[in-house]
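Taking the form predicted alone, here's one chain by itself in structure tokens.
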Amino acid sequence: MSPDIQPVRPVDVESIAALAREIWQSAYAGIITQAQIDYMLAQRYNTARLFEELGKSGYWWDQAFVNGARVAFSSGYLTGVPGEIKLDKVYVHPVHQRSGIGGALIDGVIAHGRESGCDTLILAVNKQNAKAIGAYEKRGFVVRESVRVDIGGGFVMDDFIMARSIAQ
């Protein structure tokens, strides 16, 4: 079954953070320490951040339901570097990985970013996250860049960054 993708909307949020949560759990045990998961899901989960998000213009979040359930979500938002968009955010709750949800909402993003004129999608991975980095490698992404960035409270993001073409 193909998920159902819908905007996120205001309300929402507590919802997408609940799942948030859920899903950094499992995606991130064995990669970072649960002090960061925290940390991180402090940051950018809470619901003044997403109201702020949600409102705010060249930002987009998508939710994928499949049989009436929210499982998936992402976002992307113009990075204000000609011609790109960056992937920010893409979950899918363990039980529906390797489904095609993440795909569709990939296709979301992308669609999102022709729209704006868009003909590069950016996002960062954990290096440490093989699994990601095989998934997006799967859907034409390829490494650009090497970064280590202090996100405060004493944490680093160890990324890459990773690019590909959704030129016409």
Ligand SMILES: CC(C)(COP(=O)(O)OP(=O)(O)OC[C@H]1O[C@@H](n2cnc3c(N)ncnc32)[C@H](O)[C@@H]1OP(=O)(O)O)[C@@H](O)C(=O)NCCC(=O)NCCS
Second form
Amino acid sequence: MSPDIQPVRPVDVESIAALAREIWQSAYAGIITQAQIDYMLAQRYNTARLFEELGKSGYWWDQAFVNGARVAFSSGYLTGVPGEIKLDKVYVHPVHQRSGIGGALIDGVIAHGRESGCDTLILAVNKQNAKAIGAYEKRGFVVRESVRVDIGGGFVMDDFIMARSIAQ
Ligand SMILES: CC(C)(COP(=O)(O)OP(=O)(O)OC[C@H]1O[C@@H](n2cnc3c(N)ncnc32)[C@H](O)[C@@H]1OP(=O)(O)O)[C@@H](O)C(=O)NCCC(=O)NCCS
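Having gone through the form predicted alone, I am curious about the other one (the form predicted together with this ligand); can you provide its structure?
Let's see the whole complex now, leading with the same chain.
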């Protein structure tokens, strides 16, 4: 069944943060420590930050529903590099993974990018997140560089930057 994709609204913020907590717990256990999961969730999914991004020009948040239940979300933003949009988040509930929902959300970010005149889509993914890297490769992304980013709190993100063309 194809997902129903809708923009995230301010009223959805608490539900998105709760869904993020649930998905992160299964996605990142064994990849980063529980302390880093908690730190990054607090940093990226606090309500003030989500409200700010929902109101910002050049930012998009989408959510996917299956049979009326919210099961996934994505976000993207214009990086400031001409022609470039970043897939910042794509998270699908474990029960609904591998049924095309992540791909549909990525297509949505591609559409936002094209509407804004972008020709390149980038993302950052943890080097140990083989599942996501497999999904991104299937969607045409290739690794562009390897980075280690200090995110404060004594934590680093050890990521690949992946990129693909979205030129029409
Ligand atoms: C990565 C993620 C967003 C992909 O979404 P999804 O809805 O599962 O992906 P799709 O169903 O669109 O999958 C498309 C393709 O990706 C690849 N893929 C997806 N899950 C995979 C897995 N577990 N292992 C290997 N390849 C996988 C497959 O090629 C798949 O096609 P197929 O099922 O026909 O073989 C999803 O697995 C997820 O939310 N993971 C946990 C959170 C996460 O790591 N997010 C990314 C952070 S950078």
